[in-house]
Structures are given as C-alpha cells and as structure tokens.
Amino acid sequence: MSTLQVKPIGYALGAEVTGVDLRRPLEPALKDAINDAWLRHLVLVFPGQDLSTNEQIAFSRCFGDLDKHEFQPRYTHPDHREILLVTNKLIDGKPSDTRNTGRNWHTDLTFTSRPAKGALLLCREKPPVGGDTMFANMYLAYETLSQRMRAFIDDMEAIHDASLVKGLEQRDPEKVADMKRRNPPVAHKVVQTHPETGRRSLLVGQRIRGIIGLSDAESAALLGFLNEHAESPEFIYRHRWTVNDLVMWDNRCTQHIALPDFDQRQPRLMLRCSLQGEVTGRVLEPAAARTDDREALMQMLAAVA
C-alpha cells in the first residue's frame, strides 16, 4: 500500500492527505484509509493530482454513486454527466451560469430530496488571488449549542428551496424555470444523524425559506442565530486553492461558501463530482411549503368573511 498520510490543516477539520497517486487503482486497504480520513477530518485535500475527467471519475466512485446532475442539466461536462463544471469561463461564447456558483452558505442538494453524500472538486484553472473556499463543521454547530436548545430543535424540519440560490437571477432565464421546475420545494430535519459515524449535525444554511410550524418572524429569528453560530469561525477551515488540488467533503456533516474574492476578469475553472445521498428530505405539495400558520389562518378567514 502507498505511504498515505495525513496531516491536520485546520482545528476543527480539514487534512492534507499525501503519499497517494489518484491517477492510479486505490487497493482496498488504501481505500478503506482514506475513507477513515474523510470521516475523522470531514474535508480532505489531496494536492498536486493532474487527474484526467475520467481518473477523477474512477476516484471518485470508489466512495459511492455519482449523480449525473438531473437537477441542473445544462451545466455538465458535455462528454461526462457526472462532472459539473464550475466556471466563470464562457461557453459556446456566452457567460458560464455556474460562474457564482455557491455564493451563500450551503449543504450541496438540500433543495432536493437527496441531498449528497459528499463531493469531490478539482481545480483546473485559479485566479493569481484569491477565490477561496470555505468549509464549516456541523457537527460542532450542533453539538455546542445549549442542551435546552437542542431539545427545541431536535424534531424540527425546514423548507429549503432551489429559489434562494444566491446569483440564480443573473442564470439564463429559461435554464432558472426549468431547475426551479424540477425542484419544488424540499423539507428536511433541522438535526440530521450521519449514517456511517452516528453523530449528529445541524443542516441550516441560507438556502431554507422557514421552518415548518413557525411563523416567519419566527423563523428568521431562529435561522439567522443558527446560521450565525454555525459560522463562528471557530467551526471553520478555509482553503486556498492550488492548481490540482482535489478536495473531498463530506456533505452530510458540512456546509461550504465559494467567496467570490477574486477577480472575475482572471479564469477560474473547478470540475465536481458529486456522490448520491440517502433520500433524507420529502417533496412539499405546494400548500405545506408555507411557514406562516397565522397568515394562512388570516387568509382563510378572510375568505370566508
């Protein structure tokens, strides 16, 4: 087996993970490492990987399914569904619709019923400056919130919605109808329980509409002090990306920004697989997609008035 190893590069996650060639067959034994890694550290980085689409590929499945991008079609590697590309980059002449792509805090696929398992990006083209991703851990979120808050939040869900991706009304129009048409409105628990390590995780964000039984003053109160404590950055690792680098998440207990700190004018060019999750979240019909029971109530009553 390769000599891995793997070196903490922030408190609360992230690895460097090194002595491995990614262009290679992973023997079960070094597969089985590195997937202990990711599960101790959460965010792996693995540096100088000149991967091929179809190395990275390869990589990528021996850590589960790939999603082939159903929810947004139109911005896929034109030979390998399974590759979204992430770019400010034009394509056939016009501006890339992924060039903001990740602008707000988010778990990736919330907005569907499936959110990811994890994802792997590799960095093909970087600005001189900046263009900076960062990583918060989940687990810490919840686990330092206070025991009384925990038992509030425990059995709550949240609407999260394709709608609040940040920069989508800068996308083509017609390719926003249709991502918006294949995505209605999900909920999913407030508190998640990671499948593989037991732990328990809070999934906010700033991709969730409200939280299902509050009104929406309520909601907003309690979202906006849950996205603020999982953003401490005592809970975060922020990663200056390097030309090949390859970085692995897991989705299930993170959430991820791409700042925009950079120059758009300088090319930038990021290739992700995605991993498919467990089904997690249910389709709301359009009615249970409200948050304001009082207004509902208003509403209905004003009707028959």
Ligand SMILES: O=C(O)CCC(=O)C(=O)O
Contents of the next structure:
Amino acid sequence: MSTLQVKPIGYALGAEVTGVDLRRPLEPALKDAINDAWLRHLVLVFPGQDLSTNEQIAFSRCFGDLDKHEFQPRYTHPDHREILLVTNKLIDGKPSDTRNTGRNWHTDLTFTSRPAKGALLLCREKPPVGGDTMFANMYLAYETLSQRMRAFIDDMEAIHDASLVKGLEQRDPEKVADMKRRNPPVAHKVVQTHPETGRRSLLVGQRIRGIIGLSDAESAALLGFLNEHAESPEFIYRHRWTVNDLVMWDNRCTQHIALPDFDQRQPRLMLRCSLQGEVTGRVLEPAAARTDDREALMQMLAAVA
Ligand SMILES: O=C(O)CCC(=O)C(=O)O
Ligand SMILES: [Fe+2]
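Switching forms now, from the form predicted alone to the form predicted in complex with the named molecule, please provide the structure.
All chains and molecules follow, beginning with the one already shown.
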C-alpha cells in the first residue's frame, strides 16, 4: 500500500500507477486509493502488468459489474464473455471484425441506453510503431465553453447511433446487421453529471446523428463546433502502448479514439473489460432504427421528444 505511486503523465488527464501487482487480490484501502486516483486523473496507466484473463477480470471487478458485451456478443473471448477482443489478428482464419474498433472519437457504448462506466484495456501484442490511443477530458471540454453556450446546450439531447461507428463497412455484414438490430438509436443528454464527482461534462463524439429539436443545418453546425472543441489538443492525453500496459479510463467524463497509424500486417492484440454503467439514455422508437430517411427520422423524433 505504501509503495503505490501515482504520477501524472498528461496535462489534461492521465497518470501512471506503479508499485502495485494487479495479479494479487486488492486490499480495500488500495482499491480506494486507485479509485480516488482514477476519479482525479480519469485515465490510469498500469505498466508491466502481465495478467491472465482471469486476473484481468478479477481486478476489473473491483470497480464494478462487468459487461457481458451483449450489444455485440460476437466479438468476445471464446471462453470469457467479459473480455472483448480488440485485434487485427485472424480469428477462425478470417480478419477480425474488431480490427478497426474505436476509429472515431467516441465514448464507449453511447449507442446503448447504458454507456459503460469505464473500461480496462490490456495490451498483449503491438506493432513496432503506432497504434496509439488518444483520450480527451470532457470535464474540461464542458468547463471551457462560455456560460451562454453551457446554458444553451444544458437540456439538449443528442441521438447516438450504432450505424455511425466508423469502419462498419469492413465488417461481416451479418454481424453488423445483428449489432444494429440490437441497438436502435438512443437519446443522451449532451451535458452529463458524473455520478461520483458531481462534475458536469460534455458527451459528444462522432457517433451522433443529430440533436433533438434542431434542424439538420443547426444540428450539423452545433455538433461540428462541439466536436471540434472537444477534440482540442489541450484536452488530450495520447497513450503510446507498451506490451502489458493496462489502461483504465473513466468513460463517464472522457472520450477516446484508436489511431490507425500502424502497419496493419503487424499484430495488435488488446483485451478489454467494460464496467457496466447506469442507464442514462432513452431508446427511441424502433421505427427510427429502420429508416434512412433523415427528414422522416427527425419528424418522428420531434413527435416523441
Ligand atoms: O484499440 C484501442 O486502442 C481502443 C479501442 C476502443 O475504442 C475500445 O476498446 O474501447
Ligand atoms: Fe472505445
């Protein structure tokens, strides 16, 4: 316990945590210290953690119930539903469908009514260069907006849509259809309040179809501004992976993007546990999921708003 060290590694967010062996059960005081550091730094990096899948699952469970990944059940570890495989390696002789996971700025599982509380991603194999992941602090993104803008967006709801996940066209169409069927569009508040810290943050990203109650043009302009603001370099920590880094992010106040800046022939293998979050969104009419006609969709949404 006394050896736990937390060292900031980014200006906006991110800290490296050393002096702890995550293979061993955590004492309550150590767990609390890690949780406090997590709430303060939003992204924790634990280097040199050579964890088995069971050990990763056990450590992750210290921070909440684990998602069984029902939103996309076909991408999990064959023996552990709690582990999502994010990899470009061949699976059953075919290119993995998760090889392009996270290629646009997003907060995990906002295309469900229950976005993740957090996630713990373990790097097992990585290309010699590139394949970094960037994280952005969404408290700062919110707090640096003008008071007028904050008041303007306060009650707004955005429509998050699984079909806007980048790179779906490169995946198995049948699995994509299944994922879309399971995940009709969902409305989430643009401004979220963190259940533990009470701080407000911005929930935007590139998986949003529009803002309820605004015209297409208004929606596009506002989302364009908010996304550009949220992606400002001063809010970002960029993680350059080393094998056996475990990175744990608070998904309630951050967004992230996995960069494709590496040789795709080089293996990259990441194992993810997702912490189950609270229900913060409302599922929209199933009919909304079926139409591609934007005008009809907006009318339908206006009717339910
Ligand atoms: O592969 C990565 O670096 C992150 C992918 C991602 O978005 C995720 O696992 O949630
Ligand atoms: Fe993600």
